[in-house]
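One chain is shown next in structure tokens, namely the form predicted on its own.
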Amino acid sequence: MDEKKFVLGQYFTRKEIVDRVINLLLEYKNYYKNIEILEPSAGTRNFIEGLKNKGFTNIQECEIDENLTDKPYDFFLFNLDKKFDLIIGNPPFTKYNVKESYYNKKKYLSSVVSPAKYLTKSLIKKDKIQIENTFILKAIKHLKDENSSIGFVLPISFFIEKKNKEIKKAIMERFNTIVIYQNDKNMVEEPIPCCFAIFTNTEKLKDRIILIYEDGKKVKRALNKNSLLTSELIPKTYLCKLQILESLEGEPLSDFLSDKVIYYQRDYKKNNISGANILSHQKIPEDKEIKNYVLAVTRVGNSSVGKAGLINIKEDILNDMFFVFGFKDEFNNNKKMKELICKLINENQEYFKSITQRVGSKSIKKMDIFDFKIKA
């Protein structure tokens, strides 16, 4: 039964996320009650029926699993010739280790609906491709006008830096307004971090990204649409951070840290500097070179992220659980300075573990650590 869960990629809305994001969708479009809607993967057609309870009426769907429906249909087999004022739902995720689970195009080339009607031209050179991706890049092509909107349940690894790009430049070239909510309930039936992502038209909010965390409370925040391929938008952490940094006063790390990379002894089973023992380095020994010692920062681990000591680039062994940071070449002989940055990172550890809530293990990146204010 996983194992069909997993392949089809089956992860259903809760019923009481379905009716929180169909009501913010109606906040940010105004839609009559008699517009044609499509849901692509109906599963247990909680979306559906919540749209109905919403008065909407005009409801096509697909669903793949003849478990969940009288009459199944593969969506990549739906004609693009049907236009839709709104496609809502929850595609399927890919599982990275489930290679079933990918939308493989080898699959459709007979179809009479072409992939290469709705993939890039960078992806339809791929055998193998994340469902969800293509499930958007197909929506796009069934929307019937400019003032037509996609409302999908993703999986919020869908929004890391870097991450799928040739869907989020598709993206950007069709909508002018996007909204990504997070709440701090689980949205489907798995514990899968997951955010409902609107991507519309609209005059109000042209050019502008809107996220949205609730936790009780609703925080909001209005960023320029271009952040969608700079930066890492997933609400509960972006929000967090800068609420945190916003109440930090003083210069960010990036005044005293270096960005050349630094050159260290490094072996997983030799070190002697690890996440477990960091914060015992903490002081530079009066004996020592002052300029031989550098800024590592645990990037990994539940218990260590974040944690932070002064390391000797020429006697230490570190594991690879941290990122290592130069100083400015006015610091670099700057004892005082130097244990200070050191200190006031341990002292803050509210910022490092807030910002971990991402995908997977509790882990940091780079920037945070630049961004990161001290008042020295």
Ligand SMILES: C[S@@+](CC[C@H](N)C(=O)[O-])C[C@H]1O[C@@H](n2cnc3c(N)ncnc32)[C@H](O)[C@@H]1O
Given for the second form:
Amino acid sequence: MDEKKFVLGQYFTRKEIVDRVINLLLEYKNYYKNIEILEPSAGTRNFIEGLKNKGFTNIQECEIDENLTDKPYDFFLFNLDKKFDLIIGNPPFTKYNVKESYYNKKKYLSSVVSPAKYLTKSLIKKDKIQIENTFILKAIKHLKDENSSIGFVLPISFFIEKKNKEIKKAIMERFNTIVIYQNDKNMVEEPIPCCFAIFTNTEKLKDRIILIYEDGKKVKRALNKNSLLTSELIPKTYLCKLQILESLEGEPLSDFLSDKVIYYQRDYKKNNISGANILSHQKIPEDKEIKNYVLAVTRVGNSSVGKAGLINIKEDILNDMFFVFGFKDEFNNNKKMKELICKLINENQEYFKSITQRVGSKSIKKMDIFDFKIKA
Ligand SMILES: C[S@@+](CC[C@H](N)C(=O)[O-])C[C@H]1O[C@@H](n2cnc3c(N)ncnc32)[C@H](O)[C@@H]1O
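The structure above corresponds to the form predicted on its own; please provide the structure of the form predicted in complex with this ligand.
Zooming out: every chain and molecule, the one shown earlier first.
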């Protein structure tokens, strides 16, 4: 049973989430009640019930699992002549270590619905593709016209910068408005971090991405559409970081730290500096040369991330938990400034903690440290 769940990506959307995201969809566009709708992976039919409750009448569905439907149908065999005003649901997600959970084009090569009709030229060369990505690409081909939309629950990791570039490009070519919604609840019956994404075209929000995060209150921000390819658009972390940065006053650390790569001693076993003791290295000892001290910031770990210390580049050995930064030449002999920067980072752990809350990767990027502001 569990095996099937992972192969078919059976994580059903909770009813309260379905109602919330349908309402959200309706905030961004007016849809007539008789529009043609497809739920391509209907599962336990929560989306279909939610849509019917809102008065929508014209809904078709696919569901591959014969235990969930009397008429099992594989979405990838569903005829591409069928076009819809709205395609909405929660496609199966590939589990990275379950081979059968990937879309495999070989299964469909002899079908009349040829993979070449919906895969991009470079993706068609691949043996396996994440199934949620293939659902997006095929759903695009089922849209009726410019006015048609897609609303999908997606793993939040879909929006990580540099991931799924090709799918993101296909989305950008077809749609001018993207809404990415996240809240503090589990969207599916498993603790998989998800969001609800709306891909559509509007006049009012042309070339905009709207990020929304709700946890009792609602935080919302409009970004340029191109940021889909250049930023990590996870509403919670993105909006949280922005809010904190806006509340901080002063100069970004990029004014003080050098962007040159620092070579330091790193050893998993012989290290004398780790996340556990970095906080006891916030001062430069009186008998040491100030210029030998660089900044080490813990880059991973729920409780350690963002903890900073000043380490001696010639003597100290670190484990692999750190980003290490040199200081700009004008600050290299400035003991007071080096210690102040270290102290202010440690006093603002909340900043680093809140930008790491993406489940699956409790880490920060070098950029997060350069962006952090201090009042020197
Ligand atoms: C993540 S669940 C979501 C179900 C439903 N949309 C919801 O939100 O509750 C994905 C569903 O897709 C079905 N599925 C997997 N591969 C499919 C395919 N190729 N065609 C149609 N349905 C598929 C699974 O059996 C599962 O019920």
